[in-house]
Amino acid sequence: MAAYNDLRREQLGFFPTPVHKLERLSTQLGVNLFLKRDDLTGPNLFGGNKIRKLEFLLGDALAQGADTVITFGATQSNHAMETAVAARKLGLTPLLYLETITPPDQTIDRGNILLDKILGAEITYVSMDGRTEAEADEYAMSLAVQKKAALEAAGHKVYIIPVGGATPIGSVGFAVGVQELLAQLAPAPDYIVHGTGTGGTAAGLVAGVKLYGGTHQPQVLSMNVSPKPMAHYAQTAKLATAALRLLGSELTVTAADFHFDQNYFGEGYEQPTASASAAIRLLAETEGILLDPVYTGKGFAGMLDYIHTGKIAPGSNVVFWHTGGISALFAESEMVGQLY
């Protein structure tokens, strides 16, 4: 256990994660392209960016005396799987409420569902039939609150983490991640690019740039992997500001500090796109590194388009933050799409 500005932080990942230049692809694209390898976070082969958040979130859970953790996501959620990993490493019991956005074949466990079951997580499927995503989120939370009450009546202590770990404590993990990156790479990058869902990672990245970026602050380019209303951006700014307060900073983040782009998610979350499939093949064929079809493939596709259209100028120093999720390549075919 370690403390970070009085926040309890549990050691879960292998930090700092590597940063390295993609030499062949940089030459091909005309930029200096680096990869921040949070796909190698650990503690197992299928780690990813959520471990940064979970070091602080589960530190808080243990500080509160929790023995059980509940969280949410889609059936193939990286966050849910990584929560189960982190919980087991710390001796906590994981309970997962998974929404069937892409209905799984429950006769054959694939991808993260297989990993969830190997980890012994208790899974409750939340049907999307007749529900919007927001309605499913609300229903899943109501089930979790009921479960929490029952478990605590039986003497347990339960800690609930919202979908994606999108809380101020979770975003602190990525603010600290920016400090880590800037210590690894000089000069500082012009851009940090990533795929974004719930906004917790984006909030942490922008907060970290504000706090640690100094005189040359990278621009964070957040490529949405699912549609979001305008209200989401204001909420993400509040999340970033709250993370800064936890880090002892009086700096403020506004919606104007973010650059979200909703042009690359196609038909929606977990729906494959031709551009993401092409991006996955390009990185695999030039550098031998894999992306996933849900997050990193779409984020990388957005970055490639920015480079090709000059939104990212030739010669720029660019970091793509590889957030993991490779197990999605082994999920339902409807999610994976046509990769070859």
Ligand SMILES: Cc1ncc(COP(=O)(O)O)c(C=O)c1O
The other form holds:
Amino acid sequence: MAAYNDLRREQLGFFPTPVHKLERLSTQLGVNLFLKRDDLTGPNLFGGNKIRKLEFLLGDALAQGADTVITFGATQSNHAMETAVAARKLGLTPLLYLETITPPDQTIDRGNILLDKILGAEITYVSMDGRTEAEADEYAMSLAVQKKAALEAAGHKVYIIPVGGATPIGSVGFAVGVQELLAQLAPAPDYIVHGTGTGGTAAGLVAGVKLYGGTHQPQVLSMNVSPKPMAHYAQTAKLATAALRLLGSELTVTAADFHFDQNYFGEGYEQPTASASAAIRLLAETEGILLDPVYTGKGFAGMLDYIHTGKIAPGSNVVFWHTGGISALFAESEMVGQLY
Ligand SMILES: Cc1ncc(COP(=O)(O)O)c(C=O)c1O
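So the form predicted alone is up there; where is the form predicted together with the named molecule?
Let's see the whole complex now, leading with the same chain.
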């Protein structure tokens, strides 16, 4: 397996992203609360956590001679939109397979669908047709594999990125992100809190804490935004360990190293919750900073509950990793929920 120095990294965003204390909210909550601003990764206004992964994933795509990149997500996927941005910046053609978990507004292109179209990404909608999300993922992948074969027969070279960019190479981006954070903050935080979907970010964060955390290792608290079976924890641990191997480390991550919490996604993915809406309003009204209803709002709501119930003790140093997703504020109303 390649070591870190062999991994090709393309510059896509603006790193290090800022980290700063939320003074008013910290006073209100009785903790020292910091925000790691991956909503500002760039290269345009709608950055997010995937840019960190894509610097390494598309580095690998270029190293393999790809001219086309295929990826997957929901119709309002931030990962798909960010992949289209990154592909364009590097001269690659983006093809997106988008699952209609929330059916797109037929009257107007909203949120990330609008951005995908401005970016000229080729979109294939994958209808749910009674499939579970896992079945739809499998079906979308089968369509993409067929497309790849057809394009390669015509002389192209296609690089496929699985949903969320959840691969060891993608997670390396977040492990390196932890190193970036720890160089910015002293003392090191007691907790890093974030919203988790595919687990690629969580894997990178936990791997990064193990590798770079030294004697005071922050605990990573990962608030799920959709239901996950127990097998997900072991898979995420495998992903983290594989990322560590790419970084030249022999350390191993197990499921016990993660702290996932499935109590904050409400009815499911892309379904708004009252606590996320309240969290979005709270941060907006105390600090003037925006969260999104699908990921960061739910993650922040989980963190607030941990603080209110003492699971995060008063006086703790806490970093909430803002992973972006703001374009969802302009998505279909059933996804946005009641924000005011
Ligand atoms: C805004 C935002 N936050 C968090 C996540 C979760 O990241 P991961 O899929 O790596 O768990 C995503 C994934 O799409 C996202 O778009």
